[in-house]
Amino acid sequence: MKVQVCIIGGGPSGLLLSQLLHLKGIDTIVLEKSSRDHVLARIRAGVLEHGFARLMREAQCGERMDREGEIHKGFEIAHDGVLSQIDLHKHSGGNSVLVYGQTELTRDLYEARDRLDGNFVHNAEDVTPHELTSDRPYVTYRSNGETVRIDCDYIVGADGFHGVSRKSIPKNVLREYEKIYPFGWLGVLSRTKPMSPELIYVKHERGFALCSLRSQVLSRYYVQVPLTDKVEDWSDDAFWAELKRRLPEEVAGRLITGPSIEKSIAPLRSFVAEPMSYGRLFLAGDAAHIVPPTGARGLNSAASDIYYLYHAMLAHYQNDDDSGLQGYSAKALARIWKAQRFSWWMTMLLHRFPDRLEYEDRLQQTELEYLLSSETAQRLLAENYVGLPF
């Protein structure tokens, strides 16, 4: 089989590049390793940045995003007992963002590519990248115990942090930035009335808290935990109980509790491959970086990815211009470090660090009372949390 771009992962980064290139005639395959319950099965983030949401709109997938998904012109931290506003819309010259679930996201663009006969192959196993730095690369898979090649013009990436993608270029070639927090976010998901109509961002002794939604009958909320505990550890009654101790006493009396639908616990980190292509193969999203959820820049870190490669191979296979193809890892990390910075700063800025000293208790606190007291500082939230330009 030969096809232009072979895309090797079916989560949202690669269903969406597929979808844009497709409908600019450019001829894609998906490969994805798991079932496609599986994908649309897998909880993430909800928070999309305004320039995400045009993309989405672009590729003809946006109708139900902007029917259902929630526009968020601001949100709350909780601090010492009260609520402090942060007006996005207000200190970003009237942008927002908007609260879909990463889950009915990839499924709209599922549906889009079944619209299409998008051509995409679910449960393919041992995917491997070949020839990356010739003008000739292919990809190779398994399927019902045969191997199938596919001869393509470039390889995209977009097959997580554990794939395959970042693994094929050479380690002589590749450099790794980590940092690994020492907790984690234990998230649990319920069919209940959202408590506030904002995100609320909690700091607090016991540790960081988040109250978020994906709907006006879906509710996600957060507490930090050490890595050392298991989900087999916290019932629902523990977390809620845990839960409204962060919260400030007014808060808490809205909460509005229920049975779980879904419980997991993620470990926190900060991680950049560079460069992010090899040849004839780029990387997107978790394939190349990840940060922690605080800042909410994961999946629109990826979309900005996608927006730079899509318009790169637009120019290319257009106008026979690669300078957007070759110029790719230089503009995307730019842009990616950015949101690593930012994620950063959030996490260090709500979060309660085990054995950190006094004086960095101190310059935390410092640090929120600034950004309370600032619109200049407000300012700066607002640019990166509603999203920066790509």
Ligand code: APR
The other form holds:
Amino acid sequence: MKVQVCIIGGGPSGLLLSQLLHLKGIDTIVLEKSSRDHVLARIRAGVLEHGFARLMREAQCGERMDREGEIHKGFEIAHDGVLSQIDLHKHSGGNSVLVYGQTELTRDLYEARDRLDGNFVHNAEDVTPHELTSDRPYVTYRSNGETVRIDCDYIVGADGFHGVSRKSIPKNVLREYEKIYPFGWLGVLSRTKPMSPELIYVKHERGFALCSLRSQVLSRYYVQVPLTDKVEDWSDDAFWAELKRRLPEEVAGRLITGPSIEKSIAPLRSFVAEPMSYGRLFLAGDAAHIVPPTGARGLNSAASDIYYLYHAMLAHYQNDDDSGLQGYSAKALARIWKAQRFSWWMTMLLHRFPDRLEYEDRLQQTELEYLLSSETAQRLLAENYVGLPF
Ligand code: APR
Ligand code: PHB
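Same protein, the form predicted together with this ligand this time rather than the form predicted alone?
Starting with the chain above, the whole complex follows.
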């Protein structure tokens, strides 16, 4: 089989790119190693920057997102028993974010691909890219015991952090930058009414917490836990009790608890791989970079990769112009590093760091006091939180 673009990975990055290209008459195939049910069972973040929402609309996948997503013009920071509001709208020149679950967004993308009879393969085993530096690259995979070969012009590695694409770039070419944080987030999803219309990020001496939501009937909460904790150690009651302890009293009083419908611990990691292209392979999304979830940059960082890659492919196929493809890695990385910086900064600002100098704790406290007392600092935060332009 021959397609123009073979996309490895059917997460939001791969699906969105294939949908955008398809609408412009560029044929793609998406090879996904898991089943659709598995992909759609993953609970991920739920805050979209306006740039990502714009791409969803351009991909004709924005209808439900616009109907059911909630526009958030600000969020709150809880610290020392009080709440301080960050007015994103005011400080970013009228921008906001959209609260809409990534799981729902992925479902919308699958449905859009179905409507257009999009080419995708689930349960593709041993997906392997070949001949990346030739002008005839191809990808093989196994399905029902048979090996299938896809010839293509380009391969897009949108197969997440653990995927095969990044690993197929030679070690002497690839440079990886990584920071592992000494804690994780224990997250609970519950079918309860959110206790606050806005997200609340909590800095507390027992550790960070976050009150988030997916809709008016679905809440998402997190508490910072040591990496040694196991999810089985945390009963629902223990989780709610720990969350309440970290919230200002008045907020804790409003918390509506209920049985968890999902509970998991995620480690926090910052990671960037450079370059993001090698021969005819282009990496996008989590395959090339990971952020800690503080500040909700994960999926939003992928937005600019998809946008640049989409336009670079269009320029190639429509105008025979390869400059976008040649410049993709440098252009994508310039924005990626800014999202890295912001996620790292917000993580450092709000978490409790075990085994740290008291001096560093005082600096952290000063950073927060400065932020909350300075409109200029709040503007920097807002500009990054709603998403830097691309
Ligand atoms: N072959 C084929 N598919 C693979 C392979 C492989 N070897 N390895 C992984 N995959 C698939 C995964 O099963 C997953 O469905 O690639 C997909 C990658 O999806 P994500 O991990 O969701 O990454 P991405 O699409 O870049 O989405 C960006 O932003 O909020 C963050 O981490 C969050 O999912 C998120 C992301
Ligand atoms: C979430 O709702 O899962 C979420 C929201 C904001 C974040 C991180 C996660 O910064």
